[in-house]
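Form predicted alone, single chain, as structure tokens, below.
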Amino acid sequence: MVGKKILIDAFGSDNPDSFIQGIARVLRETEGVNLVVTGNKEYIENQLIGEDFDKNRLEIIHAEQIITNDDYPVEAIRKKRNSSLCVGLEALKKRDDIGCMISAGNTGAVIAGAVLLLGRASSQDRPTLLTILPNDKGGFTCLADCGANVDCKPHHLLKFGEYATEYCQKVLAIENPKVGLLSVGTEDKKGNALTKEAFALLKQSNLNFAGNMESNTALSGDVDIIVADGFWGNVLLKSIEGTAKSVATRMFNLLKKHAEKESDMLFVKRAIKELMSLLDFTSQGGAILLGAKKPIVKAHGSANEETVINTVKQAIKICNM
């Protein structure tokens, strides 16, 4: 059961029709969850005609405007106050019965809106965008920050580690998560001015700090949390995603080339599909914006029905933090 309602920004994704169908599936397949959805009410209701779900567990708040990926984030937040994103953020801020928000819209606008409309948990800190990576040990490694803050100071990285540690403990049930600092070498003195100063802060903190780590061990599972500024964290994330797709494609082509008979390809296709499923980070939900007054899950822009299901499951755990 979920005590708090989950708010979903129905628009802003690449395919809002599929996204809205996912909302219906959530209400059919997930017991005890109540949703508040923002967007064009008539459009949403038309998309849900014929869908079988408990209408009493769905509330729709009308919003005429949509913030797109072509909009400048801060300008859009200021000028499109009747957008599904802004209306959602205002509801999240004002209503105690809503515990978490989900949006697949413009990432910059989600972050800007969280700061400008919802507010930061502390005036001294910056919200961090945390994503979850499946690792080689069969568990998960959290990466914070993965793109929200491209220019950071050392104390910001310390705070990212603290936010990620709390998430690991309360959502992933990792009692004492191990924290690694992304750098260009594992030695204590390696790195630039930012990482060297952040290293000293992390070492002096109460976190379970394991020291510097290199990007080639990001998925090893040797640490539970990777701390980085948003610029290099995003570079790491996109590099992993691109490499995974490239390796899977090359492996498929090689196996296809050397397959002795057509039936062998059935095995190959199943294996590659399973591999890609394991490496599909969005299958775990979305990135989590921590450090605002309430948490926000940022789903991928290409989110579909399945993404909505997984993201709501993730939000349920966050609401119970």
Contents of the next structure:
Protein chains: 2
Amino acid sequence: MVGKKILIDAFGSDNPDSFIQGIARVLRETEGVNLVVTGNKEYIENQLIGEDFDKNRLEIIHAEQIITNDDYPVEAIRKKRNSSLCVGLEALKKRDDIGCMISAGNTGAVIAGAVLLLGRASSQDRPTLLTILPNDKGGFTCLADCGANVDCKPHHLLKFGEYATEYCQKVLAIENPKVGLLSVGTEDKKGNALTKEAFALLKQSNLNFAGNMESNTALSGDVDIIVADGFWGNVLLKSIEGTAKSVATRMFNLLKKHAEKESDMLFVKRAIKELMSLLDFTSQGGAILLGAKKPIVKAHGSANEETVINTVKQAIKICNM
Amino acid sequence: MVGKKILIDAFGSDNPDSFIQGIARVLRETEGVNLVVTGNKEYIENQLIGEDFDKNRLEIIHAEQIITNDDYPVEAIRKKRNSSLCVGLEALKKRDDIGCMISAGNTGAVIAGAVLLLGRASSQDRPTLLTILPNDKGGFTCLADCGANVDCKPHHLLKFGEYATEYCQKVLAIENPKVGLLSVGTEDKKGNALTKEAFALLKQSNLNFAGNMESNTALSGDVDIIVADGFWGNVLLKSIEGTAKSVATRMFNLLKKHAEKESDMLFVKRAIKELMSLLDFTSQGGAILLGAKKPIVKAHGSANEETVINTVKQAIKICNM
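Can I get the form predicted together with another copy of the chain as well, since the one above is the form predicted alone?
Whole complex next, starting from this chain.
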């Protein structure tokens, strides 16, 4: 059975050529998925010359402009209406045959575009950007919000928990996901003005609320979902990334220092390689923007051929949410 | 020259016996420092039997009660007036010959006690808890606030920057410390309502303000001081601790898996040991509470003999601030 089509913004990534190769590979390797791609049609077609795939499963919508990371998000959405991102969002909004969109572009522009062009799912709520963290138990922990929304109200945090719960259930197949509220202590009364009110809302809700949690257990896998205002969710996400890189680098340098002979480093390099893949936040696809009229997968700016494969697999599941 | 005395709360740590041994060791190893210690006098004296040190340099003030980590901070300060912490704070307040206090006790109680018993340095300001992070350049980066104050106003964040600048100059000998404001992007306009106002105040100030910074560079050493509301400062601090532990553990397990023979692990263990000491936040002493009438060093709850040595060295410098 062929489900909804998946729309791909071909010109968001820093590596558009590799990204476009990924489109051909998806069509070769993944059955039952049809793609709609936005971007410079001639450029895309030239990149795909000689690639073997079913042309009937690919539709290209021409879009002349590109939104870059240097563009101011709201301004870019207003002024670059012919960009691959804006043309994609318009098609996502209008066409019932498209279920979900993938973009590796300017995060702020993707979020602004989702609100301005696609529209919110409900007028009181804000779309949330949900990230998937690979946890110590070998599973995944969702962080919502990881940066789309700052200065949230308590009811926004409740909604983030609801969106993330639905994502866990339908995409990650976690039946009854545990929700933790990011705070500065595990006791019920710990927190700031926002978390104290959000705590009360989460406790009254139908979610599987596990109470307050601290950031030192973010990777432990004790909870399936971490609910946070986008400001501190972003602080948490980026500090995990920065610390992981810092510790792995320090460790590698120390191992090199203490190794007795060059061959000692052979198994160290194998171990480091496996560590990097364990810590790779993109192995499960991208971050997911939920709460606009349709879901959008936000792939990392460094997205390449491999990312397209992973995000399309994720997008197929999301279309069935 | 003998400077101001240093007061030590002997019953805050989880390991009071080792902690008390540290007191004797300080008096043996560090010249020119006199200590005032609060806690159960008989217990302390029994622990010190047979230890060789100059008894004239130690004064013990008896305090019957102990505030534990299970006590509610404000309630504990109000009700346990005969605790080693409260008796210490009262002496710190009243006696001109004491310059600084060290406690490894309940962090909330230390902060509450500083405000309620010792008093604030200025009525508009809040005391800030400053932590020293060992950075990638082999130096140190100060994080203020790391958890004492949530729901801060912009002028509090400015004050945290001022306190931390003074600390860097006088204790860490950094002449013109660079101050970064923790935010969700490096551009001037990125942030939430609080950081946007704090940004303007910091920019107008006499501090060496380097603008907004993101948490993924917290350990890079790019700035000497990270200014943050205590809520997200705490999220940052604990996520660095949690991620460092998680990555080091995963790395160790992978090295064990990939090692070809048992002897391969010998140099790995040496490297891990050095990594742990590089990442040890307590090697430079404790966190520092600044902005009460006198400074307080907050040692980690797991403080032991070694911690006492490190925190007293730190406290001697702080007394000269």
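Definition used throughout: the rigid core is the maximal C-alpha set that superposes within 1.5 Å between two forms. Positions refer to the first chain, counted from 1. It should be emphasised that the depicted structure is a prediction, and the values quoted were computed from it without experimental measurement.
Original post:
Just checking, between these two forms and with the core aligned, does residue 46 shift 2 Å or more at the CA?
Top reply: The answer is no; the displacement is under 2 Å.
**OP:** Let me know the CA shift of residue 254 between these two forms in Å, rounded to one decimal, core fitted.
**Re:** The shift comes out to 2.5 Å.
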